[in-house]
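Next up: a single chain in structure tokens, the form predicted alone.
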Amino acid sequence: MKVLKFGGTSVGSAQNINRVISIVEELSSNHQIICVVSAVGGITDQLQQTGQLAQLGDTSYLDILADIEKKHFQLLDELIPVNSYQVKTALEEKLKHLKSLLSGIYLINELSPKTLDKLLSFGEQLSSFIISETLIVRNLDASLKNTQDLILTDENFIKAHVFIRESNENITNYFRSSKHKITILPGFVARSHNGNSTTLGRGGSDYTAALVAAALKSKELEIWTDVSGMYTANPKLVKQAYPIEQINYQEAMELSHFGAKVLYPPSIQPVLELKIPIVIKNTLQPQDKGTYISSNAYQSGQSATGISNIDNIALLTLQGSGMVGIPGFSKRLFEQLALDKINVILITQASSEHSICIAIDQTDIAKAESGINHMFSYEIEQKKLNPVLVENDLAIIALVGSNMKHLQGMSGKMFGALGRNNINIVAIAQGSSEINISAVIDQKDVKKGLNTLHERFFEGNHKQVNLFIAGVGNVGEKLIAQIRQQRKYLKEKLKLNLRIIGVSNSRKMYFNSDGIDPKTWKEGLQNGENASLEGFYDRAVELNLRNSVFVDVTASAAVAQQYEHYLKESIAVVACNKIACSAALENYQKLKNYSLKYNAPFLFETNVGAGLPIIDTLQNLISSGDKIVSIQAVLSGSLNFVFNNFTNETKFHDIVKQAQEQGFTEPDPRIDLSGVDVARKILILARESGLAMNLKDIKNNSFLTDKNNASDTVDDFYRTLLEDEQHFQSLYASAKAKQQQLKYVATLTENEASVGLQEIPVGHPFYNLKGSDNIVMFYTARYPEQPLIVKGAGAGADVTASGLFADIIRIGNN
């Protein structure tokens, strides 16, 4: 004998109850099928509602019952087109008595809870004798049995409590004598000794179903809905959540108790005590596996076992000096809340006894704050306490699990993943057995505290990283391919999964929260919204994403200047742009603290060097007590490029051209020649280095005229370029008859730190420079005569590129 029970969804419509009927005539080949069934998918909240406007004189009601009779003859049109004259007259007379309670309701106007049992009964009852009618039309041996017959409460209406012997009785006298080989049963109703319709409470339809189950001793109870099974967390907000094949009791309870929905945990007690099995299964894949919930079933490997979340929470918390070492508070407390029908969700005390803190639902607000204020009254008029402090828009969050009391560091873990993504822990509990550390969250981190934990404990160490980037030109677009070339080898080796969510240039910008096409992220630009920096900035933080980082492909101040708002919110900042660590050194300090307080990374390799590892350098250096005597430098491909190709036989104005064209200067080339780049990037190694200076602080000498300096405009300047060309080649002239090579070179020491053009002689590392290659030689307590030695590309968008993916797998692997 099978015990199965069919929910609101699976019974919803005439699709879904022909699959439920092809399950109960698989089944029933080879077992004794009984069928609890609820009522249809939002019928019973619609008999509610029909019942409240009835007692208000509001006829409206009468709107809402014709949609109800319209669903049912329509469902029953579709499952019986043919020969249904005597089932839709049925049908017609149940929902006749139906139209009568409700006209009483409406003349009378008052509902009482035993009216209401009455009232909402009809659900099941009109469900259940459309599924057995179709049964029997369909030629199976069916039959409808009134659960109400069955099983017998007493009169305390809307959760009704059960006598457990009679109803015992009533059910195994019944399937002792019963032949037929299916048995529908409407759920959640039930009848008094008095004969009054009653009802089973919240999940009464798998209350039901369970006490079918404990009665006959079934070997399992089924209980079929719109998922497969229990999932590791809410499917709905976590997408690679997935369903849990074995899972026991205990662990069942607690997720069903912090909101997941296909139990509800009193209602699988008659089963619970017994040790029966529970399967859950989905109606509309039921060829799914489920979940198999039993006194000892374990899942192996696995350090926790599912997360779930209870929204709309508020936090009440009661607090004073006068509670410390005095007895009775507690007791006060609770017993108000008890008188006052408030259910507690949640309860955490410090060992100080200065304070407790309760989680309710937030409905319950107004009376739980007035309860508790009225029965703590004398202490507080008296400064004992405080009025009770309440805290809205709360959730509670909980990692459940039977493994977790044999694991070390399971809290550390959870509060350490959510804290890395800024998701602030209000209050949190643990019970003594270890299996549910549950913390109180905003309402607006749920999401992003489900898939922050999800990702730690269920999803085999790897880790999702969501990148916005500003500026998609010439090195945004290498970054985006890189990032494309890059995906599975990331996701295999490194278990890394990188999300482009936002793109911006300064015309437009675009987002996906599920994850931009690198191969389409052009085409979603181009039809995208007017860019904003503040909207760009709003959109990721309203997405409220873990992992979330904000790379900066600009050479924009304004957008620098955005830095600290990305990091106060915990979102990681990678940045080409030099603007933000060369500017004033309060604001340099700033970001590097706001990275620290907020736990938000701010990388900026690329403003030296491009993708060349010359501040992982120096920071690695600096950090294991190595302390820099000197730096010397070329640090600017572009000057480099340009000196490396300047002869006596070409201008100095096309070997410029020629560098701006290949993408080796700024798009305006005077930032490069006229040593502020330079200038710029010796500033922010001085600063890695921990000495504090400014722009101002670093001696340029400038080898363009006072004309070229002076020049207001690009085309200008490219004027004056032509116009001071003999300046150039005496420059050239210089070097050449000394058999040395013009290198444009930044110096740190201790004191000071310059820029300027010069001329290296043969054997030094920086005479055989090629390209736009830069080089970086540290001088330190332990290299003070042979440098340690950084060289390679120092420009180009491949190169920094390179240079940015470098840093978000940094982040991403932190």
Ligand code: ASP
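Numbering follows the first chain given and starts at 1. Basically, rigid core = biggest C-alpha set you can superpose within 1.5 Å across the two forms. Being a predicted model, the structure only gives us computed values, none of them experimental. Compared with the form predicted together with the named molecule:
- Core-superposed comparison between the two forms: the C-alpha position of Leu56 differs by no less than 2 Å.
- Once both forms are fitted on their rigid core, the CA atom of Leu389 lies less than 2 Å apart between the two forms.
- After superposition on the rigid core, the Cα atom of Gln74 is displaced by 2 Å or more between the two forms.
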Given for the second form:
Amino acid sequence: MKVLKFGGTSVGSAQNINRVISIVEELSSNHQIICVVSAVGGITDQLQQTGQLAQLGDTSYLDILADIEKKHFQLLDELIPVNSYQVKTALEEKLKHLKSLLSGIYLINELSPKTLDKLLSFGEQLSSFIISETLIVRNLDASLKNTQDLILTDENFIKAHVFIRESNENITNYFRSSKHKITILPGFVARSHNGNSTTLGRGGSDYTAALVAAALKSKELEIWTDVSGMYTANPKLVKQAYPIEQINYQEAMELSHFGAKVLYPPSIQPVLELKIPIVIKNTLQPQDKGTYISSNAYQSGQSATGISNIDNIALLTLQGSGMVGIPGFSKRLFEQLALDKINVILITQASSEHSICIAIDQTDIAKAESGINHMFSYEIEQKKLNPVLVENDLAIIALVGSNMKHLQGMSGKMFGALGRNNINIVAIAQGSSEINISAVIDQKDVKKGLNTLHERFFEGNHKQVNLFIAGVGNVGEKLIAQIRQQRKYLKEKLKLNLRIIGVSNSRKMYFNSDGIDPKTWKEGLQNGENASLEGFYDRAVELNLRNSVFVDVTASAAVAQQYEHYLKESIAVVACNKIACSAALENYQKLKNYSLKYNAPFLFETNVGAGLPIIDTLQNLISSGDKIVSIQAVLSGSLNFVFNNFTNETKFHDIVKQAQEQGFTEPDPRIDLSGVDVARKILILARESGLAMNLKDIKNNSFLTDKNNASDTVDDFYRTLLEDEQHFQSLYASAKAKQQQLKYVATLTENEASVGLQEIPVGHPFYNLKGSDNIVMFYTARYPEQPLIVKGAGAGADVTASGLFADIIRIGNN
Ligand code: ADP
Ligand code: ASP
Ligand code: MG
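Please move on to the form predicted together with the named molecule, as the form predicted alone is already shown.
Next comes the full complex, and the chain you just saw is listed first.
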């Protein structure tokens, strides 16, 4: 004999019911089958709605009722195309009863728990009727038995308690005499001694099946649902979750108690005592293995077995000096809650006994608050206790596993991972069995929290990094191309899954929370929504994805102003935009502090020397205890290009133009030629060396003429370059006469920094600097004479993109 239970989705359409029938038919060739069915998916909710509307005198309950009727008739027509008069009439009869019950509720404006149970019981009665008739029409040896004749309960409506002994007797007696190969039973429904309909609690069809399996000492209980087993986390919220092959009763109970809806928690109790295994299978994919729940602890090798969540939680805190050392305090509190029939989901108490915290379902807040305040009214009046404090919009996430009790540091890992992702932990509880660690967090953080923990405990060091890229011009486009090219390698070798979630240019922005395809992002962006800096930020916050990184590939001051907002949300910032680090010192310091405070990396390696590891080298020197004596550097790829190509046979104006056209200068070449760009770079190095400097503190020995410097527009600037050609030729001639090279040099000593054009003699490391290369010489306490030199291509879209990429990977590997 086998007991099978099919859930709401499994019986939710004719197609799925046909799947159910083939599963049952196949098994019935070797076994007697008892098949417990749920209501058609969504019907129990709809019945509840009709009841509530009717009670309020709202006639729109009739629309929902019409929909319920339509769904069931449609099922019948699809399953039994030529249905007999009797079957149709019988269905009509049941629906007529439902209608008159609702009109009763409508007329007297009352929906008591007793009536609600009667109402809800229609769902399972209707589905079981249609399924059994279908089986019979298809010539299978099937019959329908009303579970209400078998399972007896008290009158604790909505979630009635089962009288196990009597129900067992009824079940065994019935099946002793029933000779049918297949028996269909409606789940969830039962009856009291007074003959009133009762129900076993939402999701209770699982429990019905477990009761029947236990009464008949069945060898196995099969729960057929819409997922392939009990997953490591709710698969609807965690994409990477996977079915747990084997799990013991305690773990399954803990996971289901803490929200794994796939199994109704009370269902484990009846089968556990008899050691009847539960198998969870997928009706839609019956070939999948599913999950095997038994008493044998199976060592999966994982430190944890699963993670679950309960939403819509409220936390009640009772505190005050009156609590310390007074015995019976908790007793009174819990008695009151029991009296009010409030289910306590989690308890924590500080060892000082100064406060006690309990988590309850949000719908119970009003009842709990007034009950507790009433119970302790004397103590509250005497100021020994504060009125109960209520916090809502919370949720619980729980990490479960029997292996956890043998392992140290599990809670450290759990809370560390949550903390790094800015998930605020409101309360913590760990059961003494040590197979469950629970945290109360904000409701809005549930998805992120589950995914963070899943990544930490179930994905073998794989890490997902979620990118929001602002600016997809030359460099941004290259960055996306590099990500696309390296994806596979990163996944396989570094276990990093880089996903682009948002992209924006100044006109449009485009998001995909499942990851933007790096092949087709341009089309997405073209058809995207209108861009706004706030909108981009809002979306990154709203999506609330773990390991989020904002990448600034613009040169915009307005974008740079956004960094602090991102950092405050623990979203890392990677920027090639220099403005934030070279603007006011307080701003730079603030961002650095936020980065520390909110545990969000702020990386800007490409601000100096594009992809060259200059800032990283400087930071490594300092953090390893070295001291910077001086830095000498050629930091402008643009100026290097200009002076490497400028001779007495060319015009300075033409070379600058050429540099601009080839993308070696900023869009406004004055930023490069005036030395401002280099001054910003040496300023950043100065700040990274620990000096509190501003741009005005950098001495700028400009090589331009006053006329050049006074130009208002770029065109004007070019005109003055032509007019002052002689000035530039004389700079060239002077160096040439000494057989020296012109280089634009930045210098930093212990307390001074300057930038300017210098004549460099043969043999100096700067002399042979080619093209747009950069060079930085660090003279430090450890490198006093022979400097540490970093040299290489210091400009260009490709190397800048690769520098950004390196910063992103650094965050991923963190
Ligand atoms: P049924 O109607 O078949 O009883 P339920 O909706 O009650 O189905 O339970 C199955 C659902 O449980 C899944 O679709 C999934 O969304 C949810 N669920 C939550 N946590 C888990 C988990 N850890 N493993 C599997 N499913 C889960
Ligand atoms: N139909 C009921 C519900 O939706 C019982 C069940 O499906 O298990 O809660
Ligand atoms: Mg269910």
